[in-house]
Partner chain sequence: MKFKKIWWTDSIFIIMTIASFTGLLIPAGQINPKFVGIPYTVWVGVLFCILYVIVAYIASKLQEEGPDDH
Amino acid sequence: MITSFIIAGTIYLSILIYLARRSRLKEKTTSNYLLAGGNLGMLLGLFTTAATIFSAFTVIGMPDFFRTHGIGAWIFLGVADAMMVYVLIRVGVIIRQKARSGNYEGMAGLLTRAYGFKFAGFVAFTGVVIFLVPYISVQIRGVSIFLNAAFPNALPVWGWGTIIVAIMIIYSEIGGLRAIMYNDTLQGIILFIVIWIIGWNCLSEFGSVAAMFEKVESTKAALLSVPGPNGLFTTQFFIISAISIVLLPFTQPQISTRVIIMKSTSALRRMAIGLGIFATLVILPTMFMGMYGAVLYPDSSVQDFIGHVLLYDQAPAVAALGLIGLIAAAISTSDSQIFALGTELRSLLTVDDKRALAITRVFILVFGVIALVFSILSSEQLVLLARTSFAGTAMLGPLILVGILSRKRPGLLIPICTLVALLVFVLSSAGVIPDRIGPLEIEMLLFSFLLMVTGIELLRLKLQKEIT
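Could the structure of this chain by itself be given in the form predicted alone?
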């Protein structure tokens, strides 16, 4: 496997270098460097968006999630992804048109103009920093631990993490967002191929889908129903998860930027439909992998189970390709998120373009280093941390949607309440305050609170319009 990994890794890095050099910018303006010129086609938009959404948690986290909690995950993901595609088509077109009517530089800057004060932009920027940095870190850590387990005498965990972050920063600095999108396309294709090869091998162990479910039922029948053996898939869990997934294209800046820079409305619509198909197809084989683990490795640790399903139970060439796919999955999301944090910071700066771009490039490096430091300390619960990240950024939804879609300029109510909700959610996630009050989870309470605040603000704007 080592020889296969070296060969595959060399080819992969060579392609990355070629794509970075090809996308190297002759003129490094904000539009070129941070927004790739604002002219994204359907196919490139599909793969770069898919690659930013489906990352290391897809390869490592989802199989273990299915193994631990059962196929209820497939039900809520299928429904939620379909809802996301519909909302992306309906609302994304409006947001894209409004953002492109002005000088779009980032969602935080757009909100500053929509509300008329920087506080709204800073709330959005604070939210994405708080919830994206830990998510970036856990992906880097997950891959680093896995590489350390595969090659125990090569490098320590922090050494692998440093290499991964260095690769992301170098080609991001060379080619900007266009380089990242080219690499995302490559990484999305690799992820799709790898996960289907391994998923198909796991399914072949049973002979058919029906035989797989029969074997799982005889092993642990609770895996085939909700709320699952651990009682995770409750009504509140599904509602919160669906809201978080539906709002992804608008609340996660690495995705919203791609939505806005699509070159046409028709390209955006085709990309959204393609994204829904990609999501369905890329999650399906992770269910095969999870059911495989539920039968053969029900009591193994996450690392031991993933080690077998990706490495030890596969042919050497497939195992090497699996490692490359895992690295590609982590990089494809982490680089986009780090770069998006730099873009959001740039949108809040009021200095001239050249100086703002220089500051942004420095802070992209800073965010990369922060993510590396956090990766040494972070948890390995990829799926649940991903859900926490999605839920945290989803709380920015009312702030973003009201600010962009409203014809009247909103007031301070929603930004202030959003900041309070983010603070409460952080304290709850850290265990400082309870994560539920009575029968209701804290996320459900916070989403209900923000929905009520949104209704009050919309009513105020309506009354203001009637008076004037």
Given for the second form:
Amino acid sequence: MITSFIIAGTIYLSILIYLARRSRLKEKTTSNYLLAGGNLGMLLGLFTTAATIFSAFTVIGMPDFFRTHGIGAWIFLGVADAMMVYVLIRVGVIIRQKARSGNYEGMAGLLTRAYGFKFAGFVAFTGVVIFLVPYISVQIRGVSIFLNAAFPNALPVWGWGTIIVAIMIIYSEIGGLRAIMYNDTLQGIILFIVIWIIGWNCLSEFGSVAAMFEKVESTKAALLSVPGPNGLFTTQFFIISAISIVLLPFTQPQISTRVIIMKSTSALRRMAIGLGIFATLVILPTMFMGMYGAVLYPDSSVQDFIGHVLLYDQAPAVAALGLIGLIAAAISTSDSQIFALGTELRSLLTVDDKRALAITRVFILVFGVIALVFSILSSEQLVLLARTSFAGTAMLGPLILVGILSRKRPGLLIPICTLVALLVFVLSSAGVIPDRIGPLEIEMLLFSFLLMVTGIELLRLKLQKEIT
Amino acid sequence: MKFKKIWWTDSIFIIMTIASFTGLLIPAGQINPKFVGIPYTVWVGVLFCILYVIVAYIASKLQEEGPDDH
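Alright, leaving the form predicted alone aside, put up the form predicted in complex with the partner chain.
Let us now look at the entire complex, which starts with that chain.
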């Protein structure tokens, strides 16, 4: 397998370098470096957004989620992603038009202008830093551990992590967002092909879909219904997850940037429909992989199970492709997230463009190093950490949606309450305060609190309008 | 006219979203009725995904053209 991996890896790296060189910029400005000229077509938009959303948690996390908690994982991600497509079409179009009517440089800067004070932008920036950095780190760590296990004598875990971060930083520095998007397209295609080859192989083990479910039913029937054998998939879990995922295109800057820089409204709509189809087709084979694991490796560790399903149970060429697919999935999400943190920072800077861009490029490197350090320290709960990241940034939803969509300038209430909600959620995630009160989970309470605050603020704005 | 029609897709979306969190899609502990051997929540879940995308497609057709659509 080593030979196959070296060949596939060399081809993969060569294409990455070629694409980075092709998108190399002589004169870097915020518009061409951070926003790729703001002219994203449907196909490039589809693949870059899909590759950004479907990360290592899709390749490693989802099969394990299906294996451990059962078919409710389909509702958790598949149905929630399909809901997201509708909201993206209805709300995303309006947000894109509003954002582009001014000088868009990033969501934090847009909110600063919408609210009329910097505090709103800082709350948004704080939220994305807090909830994106751990998510980036856990992906780098997941893939690094896996590579270390596949090639035990080659490099330590931190060595693989450093290589992955270095690749991301180098091509981000060379070509900016356009280089990232070209590479995302390549990686999205690799991810799609690899996950289907492996998923198909897992399904072939049983002969048919019906035979697969029959076998799972005889092994552990609880996997085939909700709430699953561990009782994870409650209605509340699904509602919190759906809110978090539906808001992703507006609350996670690596996705909202792509929505806003689509070249036309119709390109955005077509991209959204394509995303819905892509999501369904990508999640489906992870279910086959999970059911395969439920029958063959029900009690193995995550590492052991993923090792078998991606590597040891596959032909050498497929295993090498599996490794490349895994690296591609992790890199295509992490690079966009690190870069988006830089873009958000840039949108808060008020110095001249050249200086702001120089500062941003330094901070993209800094964010990469922070993510690398965190990756050496972080845990391996990939799906649940991803969900925490989604839920954390979803707390920014009211701040972003009211700020952009409101015709009148909102006050301090929503930014302050959002900051309080973020703080409570961080303390709850760290175990300092309880993660539920009575039957309600903390996310549900915080979403309800922010919804109530939004209602109060909208009422205040309405009354203000009537008085004046 | 299109503006009015799009409320139909919004209504369908809201009804489907509410249904997604009820026993219609996620009945506790229920595997049957199966469809070609596929457990209930899986095949209804896939059906919901397809329906959501179809409703989104119809909504995209009913939306007004943007200022940058030519």
